[in-house]
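There is one chain below, alone, in structure tokens, taken in the form predicted on its own.
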Amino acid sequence: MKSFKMAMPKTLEGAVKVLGFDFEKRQLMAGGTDLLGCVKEHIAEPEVVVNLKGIPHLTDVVKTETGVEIGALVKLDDLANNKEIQQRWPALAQAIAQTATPQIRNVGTVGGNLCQRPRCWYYRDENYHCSKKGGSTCYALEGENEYHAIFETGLCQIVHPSNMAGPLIAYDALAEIQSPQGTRQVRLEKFFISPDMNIERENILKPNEILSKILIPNSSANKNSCYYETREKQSFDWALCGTSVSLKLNGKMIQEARVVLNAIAPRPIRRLDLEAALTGKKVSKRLFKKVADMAVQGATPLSKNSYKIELLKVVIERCLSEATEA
């Protein structure tokens, strides 16, 4: 492990001033769960690591008028354990549940969950030097791929790794990021980037930026709401689809529905597409099973992973009769 200097901030502008304006040379620290494995296999080497542990209310959960405010370093384990949360948006606690093992909740945070680096194993592995880390070759098209991407697939097939994205994305959430010309918002779901908009990052902050906080809105808090996802095995590990589901229901006929697919693609995906043939209808299985088939239309599986269209179809329609009990 290559040596560091360690910084430790007060405030989020002064946490901003000492990242400057190199990605590599000086990075950040939240929990420190997915920083400490890139330096120890040597995919990260900076110069300086910014610890923003000592900046004040970046722990906090607030209750506001308009929704709630949850900062960078709230810890997993707390925000699953939120009675606001659990009430109010039962999905982000269903996939925080289902997220790593009870030690690493207890550590990792909300900032770090959604910006942790792509967990493919030519990324993490310092023998290779893919088209993420500046090559010219993503290695996963004609090796081992059976647990990347079978959509967007083309410059990488990584598969974004944070499963509470997802229904975060579902409930409308903001990011919240502080840059040295202030704080901006924005949506979630504009958070996230594909590799065609810059291959070597999964999301729009810049070096000298910072994930703050996330802001849910209470127009959003929905009990018909959830979060499916299946996975290799029950303990540690990483979703091979995930899906969540806010729908808004007025008996049994679906007045407005948001659908977020994970762990198939480089980013969290919207679908409009879905959303748009689920609104208006009555709940049923036939409805949930045609949706379903609509979702992989368009797929393109690597030699290794065409078992991801199936299984994306079963989550689906598990999320929706689960979100509405059907």
The other form holds:
Amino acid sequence: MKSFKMAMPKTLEGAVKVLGFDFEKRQLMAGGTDLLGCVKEHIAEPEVVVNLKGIPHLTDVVKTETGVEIGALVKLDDLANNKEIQQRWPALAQAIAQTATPQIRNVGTVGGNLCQRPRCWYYRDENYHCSKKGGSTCYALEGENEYHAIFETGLCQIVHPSNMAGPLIAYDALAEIQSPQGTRQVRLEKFFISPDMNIERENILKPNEILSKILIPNSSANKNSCYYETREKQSFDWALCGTSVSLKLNGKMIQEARVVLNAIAPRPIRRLDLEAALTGKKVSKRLFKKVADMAVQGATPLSKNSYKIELLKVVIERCLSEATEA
Amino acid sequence: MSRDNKATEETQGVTRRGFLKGASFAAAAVGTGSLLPPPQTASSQNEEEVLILGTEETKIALTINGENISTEASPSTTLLDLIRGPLDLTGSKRVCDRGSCGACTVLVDGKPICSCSYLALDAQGKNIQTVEGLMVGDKLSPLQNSFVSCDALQCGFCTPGMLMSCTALLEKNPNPNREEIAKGISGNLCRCGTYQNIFEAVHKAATGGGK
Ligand SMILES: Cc1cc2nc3c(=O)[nH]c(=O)nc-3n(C[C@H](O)[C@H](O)[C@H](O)COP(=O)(O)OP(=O)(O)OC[C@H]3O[C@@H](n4cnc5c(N)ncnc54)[C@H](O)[C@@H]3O)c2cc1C
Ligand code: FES
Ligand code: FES
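Form predicted in complex with the partner chain, following the form predicted on its own:
Full complex below, order starting with the chain above.
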């Protein structure tokens, strides 16, 4: 691994100052489970790694009047085992329990998971100077694209690798961002971006900004919510297709719905059209099938991944059923 | 288009040279001189001085298998590099070096982690257990014994990592069922496919058969 210096800030303000103006030169590290892989593959070569672990309170999960605040450095395993999260926001605990392996969940953090770099094998291979790395070609477009996107394809075919992003968006979570000017909050839904906004990044953060915490509002707590994904392997693997739903039910009537799809596009996608199709309707298998069919209309699969269309339909139907059965 | 996210110097109100001067060299002076504050001192009186280590080695102290160790590591040294290299504890294996197999699993404060994807500097002050620490005197641990008697290995390359994950599991849950064992080793890949015998070995150790 190419050697680097390590900055050890004690405050978020200090961390922001030591970051810089160029993603290449100075990079944040939380657990390091993703960053170190990128450095070993020579797709990240930071001169200075800014280690967030010395900053107090970033590992806190705090109940407030309006909801729960999750520090960026909270470990995945700690959050998945948090009783409050399991009971009130079950889809989030389900998504994390299916993330990576126990070893990675013991080190990987919430901020690191949401900001992890894509797993596209062309991106991860230093020999391919792809569009995401400043080149002019997306090799997946004509190449081995079975694990790539079926929506928002064209410029860059990655799928966003985080599976916990889906439930967090379904629960109307906010991201708090520390910048040199102070902090601001954005809806997590707007945190992730499409390649046409900036092909080299997956979110809105600037080189000297830090995701400091995630806020989930009390109003989104809902036992009728679910995360469902399919993978090739039982463990170690990223999702092929994933869906998060949260349904506010009155008896069998759906009063409000959230539907977010992941692992099918360069960003997690909230589907307002599917939410509208569910709202005001009675829970039924027929309705869920209709919504699943609707979901894949407009998909633009690549040469080797049209199987994801059928898969996604099944995942959506099962996710909706499980949410209503909870 | 792709440069949209790059912060510009104008928006920051600080020159690049001034920034680098304060941010990077402040801490390079550790051990030899005093820390310099960052350059933007106008905004507040208690500006943080950010410590920057490396690239050369720095001192770290950690506990490995019950022994307090002080050694040196550069910031880019992984815990696996440190234990297999200078500390000569070669039980933990390097297979993928990417967090994707679990052969390098050690316990940090009792929890299994991939030492290939964990920096040595982050282990500062922590309690590390490696496979070398499982033996009690010159006797194998009950779990190690049951791995032997249940034939829970073929090539043996995954074994040190498996033993560490199973040790952590039994510590937390002394009598795990099959599903719980499967979960416990879901971060350890066995290329030889010895899982069935590993389930048996853990079960045997849990029920007192490994003594
Ligand atoms: C074998 C394997 C399987 C996996 N499977 C899955 C899976 O199924 N689903 C899934 O979601 N993930 C999966 N992962 C990814 C894993 O979840 C991430 O590696 C982990 O969450 C990253 O967290 P970290 O704290 O170690 O991040 P780091 O490696 O420290 O950082 C990751 C990236 O985020 C940036 N970053 C970190 N923290 C912040 C912050 N607070 N603000 C801004 N930027 C930040 C870093 O600069 C870096 O670019 C898998 C990983 C492995 C190795
Ligand atoms: S060598 Fe560390 S996980 Fe494979
Ligand atoms: S015994 Fe060979 S890898 Fe497990």
